[in-house]
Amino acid sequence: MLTLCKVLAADLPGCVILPHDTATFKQSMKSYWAQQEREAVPACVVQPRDVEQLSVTIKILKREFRQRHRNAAGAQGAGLFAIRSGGHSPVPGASSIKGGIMIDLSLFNEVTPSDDGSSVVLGTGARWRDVSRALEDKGIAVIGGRNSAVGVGGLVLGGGLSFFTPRYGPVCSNILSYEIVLASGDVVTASASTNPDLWRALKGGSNNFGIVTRFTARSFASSKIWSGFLWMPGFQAPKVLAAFHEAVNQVNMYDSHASGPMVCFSYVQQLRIQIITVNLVYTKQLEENKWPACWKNSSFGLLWRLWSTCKVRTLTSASDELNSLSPYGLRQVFATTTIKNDPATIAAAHTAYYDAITLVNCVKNMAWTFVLQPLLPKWARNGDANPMGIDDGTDEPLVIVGFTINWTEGRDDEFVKDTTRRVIEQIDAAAAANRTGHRFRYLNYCAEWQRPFESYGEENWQFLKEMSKKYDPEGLFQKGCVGGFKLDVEDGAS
């Protein structure tokens, strides 16, 4: 690889950091939100400054790639490059490489208004807070992601869910355009009405087609906005559990302003207690510091709380708030399932959770979070059509199943995973028992051993995998890039 570096340095000079770059390697390697993936040291750092050169890097890793296929038939460069939009992904390899060459979107950080004010183009390396923050002044919006330290790239690509969701459907169903590097090193755009089929995989197709470096984005007049947390005690839990049941299949219904419940159940280990917080949000802006009808009808609105952070705030303000509980640096793993809003299940989930706590209690500083969240099958059919397939079969709505977990010691990763899989194996037991499953899987809340693309179903599977033969017939996005989730594409096929 160090050759290969050599090179990379050769034709795109000031764009190349070594690990002898030591502050700036070191800095770059800190970017990362989980400790695991700062631990995957690259072999150097490639950070172009716009497309030109990140077209450039494209074709030099390409011929690597087909000079390692010659000579070693069948490994085809795996594990040769990784690709950091905002590097907020737990999955080992989403966005970081050992040995390997890391290219660093991070100067791709525009965030441009049109004239009009319906659109915006973001650069993939922004952060939301670097785009919520820049549109504010200008009272206008983008469905975006609700963490703000996330970036751009990667949500966008996985599909996305937004504060704004419930009335514009996932922040995918709401990009006109797309550029983007393909494995050619071509730099081209996916539209309505150029190259229409691409257009439709990126949506929520992840990074097995090319890099993005820049979406232009569907965007809205807003203001401020009604969000905050409810802070609760562990033994609230069964009416926060039958209030997520009744929100879910009533106020979500009726007011497509209302965003949430997102309720957390948090076991700190360090202090050997439970805590729950539920995140309630309200897009359209009130006039007093009052809460929303439709919350405070809500058997939200009556539960006994130990705070609430309720307020009118900006939306940088609202996304702040969501990632203040996401500390940097931390070891992390996500994991997700998809139920119906069932009680029975709903209930099985939490004693999951619940159970596993006596299982997880000698992990050391660990955080033991299970979240629910709504996910109604007639969002997704706003905006403009994906191939996620989160409306196919059923008007019902459905319930999203979330573990984020976050330790500090190496040696007990693999304990953490596989009581963490064990307990989602759990859920979709009970699930398959109560039939209230469903296929989805969110992309973003994956865990490494997930396949959300087979859960979009089988037809918009092999879409996706008709457009990798398509637009990267030899698999350097499949093979060559380490990161994100793949689509299985058989070899030779490609």
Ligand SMILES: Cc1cc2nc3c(=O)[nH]c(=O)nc-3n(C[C@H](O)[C@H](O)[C@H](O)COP(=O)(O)OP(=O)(O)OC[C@H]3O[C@@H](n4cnc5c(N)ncnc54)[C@H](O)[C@@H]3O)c2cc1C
Contents of the next structure:
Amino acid sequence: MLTLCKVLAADLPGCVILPHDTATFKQSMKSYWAQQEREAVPACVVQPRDVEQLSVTIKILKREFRQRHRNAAGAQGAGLFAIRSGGHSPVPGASSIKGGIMIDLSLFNEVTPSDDGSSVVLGTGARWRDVSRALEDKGIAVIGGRNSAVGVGGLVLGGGLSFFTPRYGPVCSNILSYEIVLASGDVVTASASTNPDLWRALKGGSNNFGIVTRFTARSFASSKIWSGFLWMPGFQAPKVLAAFHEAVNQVNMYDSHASGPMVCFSYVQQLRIQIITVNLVYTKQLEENKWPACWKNSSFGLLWRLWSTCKVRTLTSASDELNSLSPYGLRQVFATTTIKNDPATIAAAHTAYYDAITLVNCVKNMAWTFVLQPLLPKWARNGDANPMGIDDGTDEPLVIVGFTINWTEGRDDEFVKDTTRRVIEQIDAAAAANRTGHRFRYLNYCAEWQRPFESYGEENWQFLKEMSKKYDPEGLFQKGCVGGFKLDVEDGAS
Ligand SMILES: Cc1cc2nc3c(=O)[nH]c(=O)nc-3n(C[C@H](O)[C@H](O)[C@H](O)COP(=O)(O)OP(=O)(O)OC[C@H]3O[C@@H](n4cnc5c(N)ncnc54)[C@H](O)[C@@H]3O)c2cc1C
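Starting from the form predicted alone, produce the coordinates for the form predicted together with the named molecule.
Below, the chain from earlier opens the complete complex, with every other chain and molecule after it.
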């Protein structure tokens, strides 16, 4: 791999960082959110400054991939390279690669609004904080991430849930065009009029078709929003679960400025306490710093709380607050499932979370968090069509169940992963028994053992496989870039 790094360095002067460039190399590795990702040390980091340099990188990697394929008679260039934008995926190897080539897209960080304010070009390596800061002064916003430190690239390519999703749909459904470097090294546009099939495939297709450098996102007039957290002690759980169920049922009636409420139940091992947080957001500027009627009149408005941080603030401030609850440098696991908004299934999911506390209590410095948030089929119908298969023709609200767990010791990795998997399986079994499950698994919350593309439905999955064969016939992004969720294309190599 060192020889390949040298070839890249010769053709891309100033773009290749080797481990002996200690400070820059360390800085690049530190930008991962999850500690496990930082520990997968690549042979070198390639940091292209523009799309031409990225194209050269891909052409060199493609040559190497072919070479290996020839030499190893079909073994392909397994694990040749990884792609990273904001480095927030907690899935091991999604954007990191031990001993391989790591393509760091952090220099693609432009945020350029169009003259008429109707769209914004976003570099894949920008963080959502860069985006909201650049747009706030102009009185516009895009349908983007809720956590300021998360990267644009991974979130948009995995679908994207935003404060603005009830109004406009998933983030990916509001991308007018993509600039992408294909496996051939060609730089192409994917939009409604140019390569429209690729345009659709990129809406939830993750890193399976090429490397996206720039997204042109729809924008709209926006000013301050109302946002914050209610903090409550763990014993409020039954009331919070009931309030969540009720609010999600009524969400259909709220105006679409009310974002989906996000409810988190956390067990903090160090303090041996349970804490509940509820994130409430209303995206329209209010005249007074008072609760908007939809939340005040909801069951959340009546809940007794320790304190509330809800107030009128900028989008940056709201997303910074979410980020302040997600510290860098810890070991991390995410896992998810989707259920209907059924009280018995929600209660069973909470019980599965709660019962596991005694099991995970042995994990040092652990925060064991169970998250509920709504996803309405009608939200998924907003914006441009995507292949995620969320809309199954009914109007029944869905609930995305998530686990986000952090801890400090590597020796606990397998135990945490296995326990989380068992808890998810328990929830799925309860949902199956109640007939309240749903096949969708949100890719950006999936654990490494989950299969998000299968969850999009057979037709959508087949479509994505066909797009892979069309735009990457030799399977560079299936077998050379192995990290993240792959499509299981039967015949990746021609
Ligand atoms: C603290 C936290 C908060 C979050 N909040 C939200 C939220 O509000 N809404 C939401 O929807 N999700 C949220 N997520 C999930 C988030 O969307 C995913 O973790 C996402 O993958 C992060 O994107 P990234 O660019 O930072 O990640 P990376 O780790 O850099 O990339 C993730 C995956 O995308 C691929 N990829 C990245 N850029 C490109 C590119 N340009 N071309 C091709 N492939 C690429 C990578 O190879 C990798 O497989 C959150 C995650 C965390 C950790």
